[in-house]
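In structure tokens, one chain follows: the form predicted on its own.
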Amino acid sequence: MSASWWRWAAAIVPALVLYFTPSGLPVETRHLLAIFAGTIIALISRPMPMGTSVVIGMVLLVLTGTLTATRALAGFSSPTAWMIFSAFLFARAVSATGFGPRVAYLLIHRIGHNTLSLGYALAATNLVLAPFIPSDTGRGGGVVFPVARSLALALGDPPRTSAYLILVGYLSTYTTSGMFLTSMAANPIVADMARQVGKLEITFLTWALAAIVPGLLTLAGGTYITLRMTNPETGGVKAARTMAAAKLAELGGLSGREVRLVLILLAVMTGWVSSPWHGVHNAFVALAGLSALVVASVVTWDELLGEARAWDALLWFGPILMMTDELAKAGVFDVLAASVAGWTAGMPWPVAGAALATGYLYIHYAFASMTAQATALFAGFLSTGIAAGCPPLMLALILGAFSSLNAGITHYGTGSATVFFGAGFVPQSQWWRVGFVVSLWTLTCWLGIGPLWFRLIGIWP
């Protein structure tokens, strides 16, 4: 503990100050805010595992009499928590069957005709897997990074090409994480906070339809920008395709498990997209899919029990959702929006919205977790933007996407950054330069082109 005393102090001291300092808020609300703030800071400073920090916060709410036990445990009944839990288990099935690497090598073999298209093959891998693997570490670090590393080795490990492949693998992970409700762990939390703060209903279809144009433009342009900035060597592409063909030969034809997995995933995707018509919550569509995976022997129940990240997510997402729900009911987000409304006072709403979105993106320089930033700041930024006159749904979707896209600007912005950067292919200075330039393209796509698309599809009148 002595080695990380500052991590404990960072979480405990502000919470104690908020807890004991009188304010205009009711006592229970002030105590709730203090414990929530301490929990969020603990998620950022990491004095202990994230799940432990959140469970301690939940326990303190009951021990201090701030909430009853029933209210404190209410987060575990949230469909949002079970939605993300189910998505993690789908990721386990994709990994256990070998379907994820198969998709990557197939795309490389089919479209990897030059260095640029190799990058697009890695980006396409992320795009195909994103709706079903909500863990950036699982998808990026567990599937895309090993493929990018294998490609670099097949090409003879030239330094500029290796840097290009690693950067594209990393940046495309976070571009695609912002394109689907189920492609990043915090996205369902963002959707839940949008419902609490702005009375907005963001479904899987709403998010995917809104993100498809700016997301694909970001993905395509970001890959090209990375190519231009890394200037990779041009030889050896044939060797990469040969390696991909060899890997596919090792995997053989689609196994029965993989066929059943694909059919079930397509059925689940259909259920998510059509949820506005059949009325079944997305979480129960996902749980039905999980049941089908076990019944069809795609995975065993013991394999699902072994997916520690899913159970960890359930344990700490539930309490976080509960705390944000209680804060919304207490009107804290409304007070926060009113208190910071001066930042955007007098600005036309397009300027205010762009300023808020840009600030939200670049404030991630101070964060090492996408989920921590989204949980701490999303509601406040959305409330402020709504107060400034921004179209609520459009701003919520942009901030939601930026909750993932912001991870690309640094080498510490999220969990899988340690996997990609730690491999040693990309110097830190180059990582930051490429990340910043790509972030400018991101802003162009989402704040310049995006609103035109949103208007076309009716996101704002």
Given for the second form:
2 protein chains.
Amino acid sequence: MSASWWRWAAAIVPALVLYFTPSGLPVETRHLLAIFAGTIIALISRPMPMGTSVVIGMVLLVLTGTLTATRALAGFSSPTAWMIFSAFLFARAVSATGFGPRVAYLLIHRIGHNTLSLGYALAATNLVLAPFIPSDTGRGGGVVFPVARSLALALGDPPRTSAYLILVGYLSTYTTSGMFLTSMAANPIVADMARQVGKLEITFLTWALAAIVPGLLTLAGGTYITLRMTNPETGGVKAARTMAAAKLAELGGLSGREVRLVLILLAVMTGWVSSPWHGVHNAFVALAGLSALVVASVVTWDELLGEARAWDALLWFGPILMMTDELAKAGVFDVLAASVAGWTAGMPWPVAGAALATGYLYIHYAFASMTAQATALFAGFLSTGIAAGCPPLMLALILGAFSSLNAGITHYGTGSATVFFGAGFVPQSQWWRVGFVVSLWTLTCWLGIGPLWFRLIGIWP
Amino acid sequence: MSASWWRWAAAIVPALVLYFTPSGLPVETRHLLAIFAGTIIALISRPMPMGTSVVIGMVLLVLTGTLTATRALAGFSSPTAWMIFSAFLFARAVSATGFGPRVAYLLIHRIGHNTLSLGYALAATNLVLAPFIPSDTGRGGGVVFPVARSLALALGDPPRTSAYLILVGYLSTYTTSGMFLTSMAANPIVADMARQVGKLEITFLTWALAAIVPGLLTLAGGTYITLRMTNPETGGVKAARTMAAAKLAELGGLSGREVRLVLILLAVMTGWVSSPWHGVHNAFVALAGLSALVVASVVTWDELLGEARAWDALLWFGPILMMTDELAKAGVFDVLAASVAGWTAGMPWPVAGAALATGYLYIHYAFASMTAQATALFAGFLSTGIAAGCPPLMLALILGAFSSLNAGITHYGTGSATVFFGAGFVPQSQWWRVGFVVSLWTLTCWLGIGPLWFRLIGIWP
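Moving on from the form predicted on its own, kindly provide the form predicted in complex with a further copy of the same chain as a structure.
Full complex below, order starting with the chain above.
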């Protein structure tokens, strides 16, 4: 602990200053803001595991008399928190059944005709699994990375091809994280903040519909850019398909458990997409799916209880959701928006919006966690943009997607980066160079082409 | 699953009948009651792990449109649920540090001068640990049983002495479960139901203060009764104390981690007891203690996330708390009380109260779980008793204590019974005989002597 005193100090000192310095805000709001700020800084400076900091923040809110016990715990009854909880259990079911690698090898076998389409097969794997695996470490690090590495080794580890496969594996991991409400743990938090800051309802359907066009363009173009920049050795693709066939033979036929898994996940997806018609909250579609997985013995109750990442997410999300909700109720976001409105005064909203989104993307050079950035900055950037006249839902969805897409620019931007980069197939300079060029393409897809699509489907009214 | 179709049917058929049969209740209330009834029966017939049944019940409430998503999840933000969650983590810390066995061997070494006082040492171990270990399986099965067995073996396993030690170990396990708000997982649920049914506030202090006199009498007298009924062989106590000394030497000095644990637990206890003065909710005293345990590295964040029993309790409690809360809001308990008021008409309240408490104790012959009985019957028995004119707080505390004390009459009445009985030191006939005689003493302590104490401290106003 002694070596990390500055990590504590970084969170505690500003919190204390905010807590005790009189400002225009009512005392309780000031205390709330101080403890929130300290918590958020602790998520970045990390004196403790992130969940611990969040729980301590929640406890302090009650010990200081800022909130009552019931209000402080309110986040744990947010459907948002339980939606992401359920998604973590879907991820568990997918990995426990071996369904993830099966999808990957099936796609490689079917569409892997050349180096480019091998990359597409990796991207398609991520795309198929994304709605059900909200952890980029679980999906990218746990499913796609092992497949990409096996592919590279099956091809004889030609250095440029290996770099290509690893980079595409990573690119498609974080890009698909940005494409669904349930494909990244912080996405539901983002949706919740959008509700609090801008009274916006972002369901599974809204997010998926908005992201499908710019997301697929990012994936396709990003893969192609990576191909051009890594310039893989030619030949050897046949070996990859042979390996895929061998792996599929090894996996054998679909087990009854896998069949039940697939049927339940399809039903869940149908339930999510059809929510405007039946009206059941997305979170309860997910919880119904979760119950079905247990009743159908796809996952056991003990596996569910042992899924530490799901519990971590719950302990994390509950207090954060509560804090942002309380801040919104206290009008802090309005005050914030009003106070920064001057910065964008006289700017046409498209310029302000593009500047905010671009800034939001590149500020991630300073972050080691997508969730930490989204938690710390999303609400502020969104309020500012809305104050500058941007169409709220469109900006919220772009910033929401960028909460994941920003991970591509560094080799430490999210958990799965550690896995992909750590394997040593790609030098750091190349990683950053490709990441930067892909980020330019990302901006083109989401700020250039995206708005046309958003206009078409009514998200830009 | 095929073999247990009747377990499903037992829960589903009555639920369907209640759901679709028009009654005097409003439709939504009837649906709520039907799903609640099905859930409770499933806790007893056990087609699935108990937590699964409860989660399914919660999901059905939303899918049927009976409750909104937010209301259905409300139980997860109940301080009650998080109090018990924290207590499970305290239990984890106690077991991880080896502090539990140390207490036991210390007590044996200090006060174990004869067979009777060896029993008291086991009882005192349970008493010291009870406020922090809400699982009788964890405390009785995990700490006290191994010590009792080691003692029996150290004495050369004389059959009557072994039976005595095992029976006292079990007796003191379930008795101390009934003595603190935090010594049994369902106690906070009981307190919550008491709030909903009778507008009663039962804090840690209320419960402990009420239970201390009748609880200690039950322990002391019960141990003595067990001694007389098992008639242990004389001699050999010196071997027990020698073994305790050896075990203590083996454990070595208190580790820094244990010291920090003890200091934090003492602080938590102080915080609970002093709650009328500082006003911080018991649950947040517990959560602050939990945070302190993590910050002081007594338990790690990963250990916390891996504590499956704590998560099980949370998933369990949340929906049950929500359902009873909704039933109370809908006035179901009032209707229930009014409809059974006839049964006790003309009965003086002490007779009605004693009959209800006695019935509540012995009905546990039909239950394999203390929590299942408390969840299913506590609110009904309490409403009935209040309608019959019993002092509400006194009856609530007696029924609350009996929710644990009822476990003594069988060898399957709670989780730890399986451990103590399963070890094979005590024949079933003896187990039941001792259990029955001790239960008569229990009734004497709580219904005969207890009320005098309750009168003295104002619980019987």
